[in-house]
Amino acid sequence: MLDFIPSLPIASWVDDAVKWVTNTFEFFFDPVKDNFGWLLDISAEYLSMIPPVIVILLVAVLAFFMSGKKLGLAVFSIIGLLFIENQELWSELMYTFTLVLYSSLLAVVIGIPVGILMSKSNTAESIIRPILDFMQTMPAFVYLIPAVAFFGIGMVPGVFASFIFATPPVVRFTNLGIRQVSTELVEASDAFGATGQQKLFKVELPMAKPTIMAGVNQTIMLSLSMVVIASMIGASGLGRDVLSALQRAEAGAGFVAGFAIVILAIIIDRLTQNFNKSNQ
């Protein structure tokens, strides 16, 4: 119907700036590929040393404390761990926490400073928010093309996948907590003088702390989110016992490997969770 219009060769065009952006950044690729490898990997081997036993008492007692001192979270935690660790699946587990880890604390350290900059400028604004939504909207398996061609197999690609995908929520509650501090408090700030970084860190940043923490919470989510998928580039972890289990079709061990990202999931959310009430 439409074959007078010639067709657009974005796959191509899009080829091509995957390649020059591999070619031309390969000395940063490179080294950071083999550095961040390298840390990701002792990071896991150093935390599967631990005994899984002194891991679970530590969990259990941090989930107590931040809990209020209720019984629920702590023994939910003991419960859930010892059975990870009974399905000898606790070094996948140690792989995928620090997948998570990291992946979370790059998204956290550049997408709050992010979210400040759209909280004070519309402009800025108006130029991330499409730039959010795509990163939101794109299938989370795309993302594993150009981190595979950056980095190649392995941790390191998946991490980067997980960051792109997990980036986003901790940018808008951001945004949106710092705008939605009260307009007399700012005022009253300016009334007493402060600088923009006074008000910054003295009234707006801890106003909008629970909203923050919440994208926080969203973050670390989508993060484990993409143990799974993360896995089909080489990532280790729970997310290649599923993956494997899917190729060799036993519902088994899918379902012990998928239980053991729920309970981790579910000990992380209510911690963080915990961690904000508590600082309320």
Contents of the next structure:
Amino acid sequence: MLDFIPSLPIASWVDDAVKWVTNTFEFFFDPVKDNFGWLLDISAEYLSMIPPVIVILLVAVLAFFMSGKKLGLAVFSIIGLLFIENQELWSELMYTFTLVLYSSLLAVVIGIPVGILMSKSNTAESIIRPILDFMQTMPAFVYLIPAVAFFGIGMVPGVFASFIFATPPVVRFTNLGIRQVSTELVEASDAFGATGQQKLFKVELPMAKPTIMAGVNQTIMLSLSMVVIASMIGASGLGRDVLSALQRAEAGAGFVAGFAIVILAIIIDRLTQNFNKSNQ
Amino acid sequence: MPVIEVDNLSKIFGKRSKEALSLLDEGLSKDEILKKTGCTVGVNRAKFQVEAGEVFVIMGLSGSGKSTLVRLLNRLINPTAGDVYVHDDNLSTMNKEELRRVRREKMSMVFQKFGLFPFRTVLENTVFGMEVQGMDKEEREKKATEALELVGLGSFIHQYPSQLSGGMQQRVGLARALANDPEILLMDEAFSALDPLIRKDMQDELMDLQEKMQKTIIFITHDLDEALRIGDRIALMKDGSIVQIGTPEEILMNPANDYVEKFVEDVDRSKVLTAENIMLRPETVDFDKHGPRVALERMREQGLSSIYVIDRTRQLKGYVNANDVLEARNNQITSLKEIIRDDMPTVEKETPIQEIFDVIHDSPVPVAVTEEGKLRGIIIKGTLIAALANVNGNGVEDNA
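Take the protein just shown as the form predicted on its own and give its structure as the form predicted in complex with its partner chain.
Starting with the chain above, the whole complex follows.
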């Protein structure tokens, strides 16, 4: 019945668009690929050079003090990290950590200002919200393709893909946190003659901080969940071990690498949650 | 020369406000305008002047536009039409920069739910206004400390708001508003969130402060008693319009129209004629913690012949009288539980006062006012009679 509308060549339009962007912005993508790629590699290399014992101790001490001098998380960190070292996955762990670190940093540095913008303008909110929905629901594999076109294969497109997937929560939570600040406090700050900037930094951000930190926590967890997918385009780390176990149907190796990711996730999650609590 | 002059000030909420405004000028009512344009009339052509050092109360029921009106005075809400003059400066035509200067230097505001920043200490809250002006740290903390001492919070400056009671929190709100010595104080239902006894204390304290400071105060309230206590003049609002402005005496004696008359009657009757409104703060001992010695000491301090006994959740348990306590102490009895009596007259806090007469006249102890079994206050014969005299004195018929 709808035959009179010819099938629209959307797919080829998108192909053309990706090609055009790749060629036109080569001058931007290439240096990013080289320099950022170098930074990621060097960071992971340096982290791997630190003896595991020292890293484990540092994490344990950090866990002990951040969780209010309780032993639970510290003990868990020691056992978990020793397990990873024992399974000879240490340098993979460092690569995964680097990937998570940089993609979360990027997400937070860009996401919080975008969230602030969104909270201040209803127009901005109505434009940004569907973009965030798109970023979160579009299957991750789909944007691996342009990521490779832009940045080649390796860690950089991995960070890019993680960034796309992990940024929405921190943007949303920042927006929510600022919008939730009670009218009376906003009025109080206005009534005493605060400028917009003073209001933001002296009232709104401090009030929204717990919510924003919850968003940061979610962002870190999501970028961690991307490590396996990122390994499909050549990002090193624990994800690659999971992927190769999958390809060779090695249940045991897959379990070990997957378990290492879980351990890392729990440690990072509890640490960032405590960071939130200790600052309230 | 008035400090604040409000002329033809209107606020209409909604998209078609211009259209609604012209309908308003044609004399249509709030309901008709809502039906025709979907716009809500917040404030309808308000007009008044406030003189220096005056306490000007704006009173109305909820939805009468009083909170909107006070926010138009410092432009937290932008007016749809009309002018607000502070001395000779027209706030309505000011740009952001000029407006900010007026808010920083001339007027400050006290909020119903206190509006304190929970992550700042009492001192940090109090310096806020001066901090945003860029006053240096030492000077602003000195001024803030003075303001806090003025409201009796000198020793709480490093606490957080959540550590203070409601009354104390509102003192911080008051100190914050006073710290920079503004000319005008806007108080939006400042005491409405406090319980009745604390509210009365705060009203008295505000009057004491006002005697010293002579600020120009705009005070918003829905409580006629409060308006009568503190107002030099009262403006009564209904549906966004000011229906009468006058001294408390004028409002009570010559209500401008049926609405005012009804308002004055209704509010007065319901306010005056319940136990809650005339009760006094009770002296108590807690029988979980206190023994005969503490009870005796308290009675001596306050000159009482009996004292009410509660448990640690403020549940009323009874009373003890001085003779029993003295005897108990001499006999080395350590618990009040053995000498407690429970034949005291008790009323709920909503009890009308004519019913209190029946229980108070032959009672040896004051009447206990309770709420869900918890002791809230006491009533003695003197206050009951004074309350009745007051009702008659106000010219309101006494149907008690």
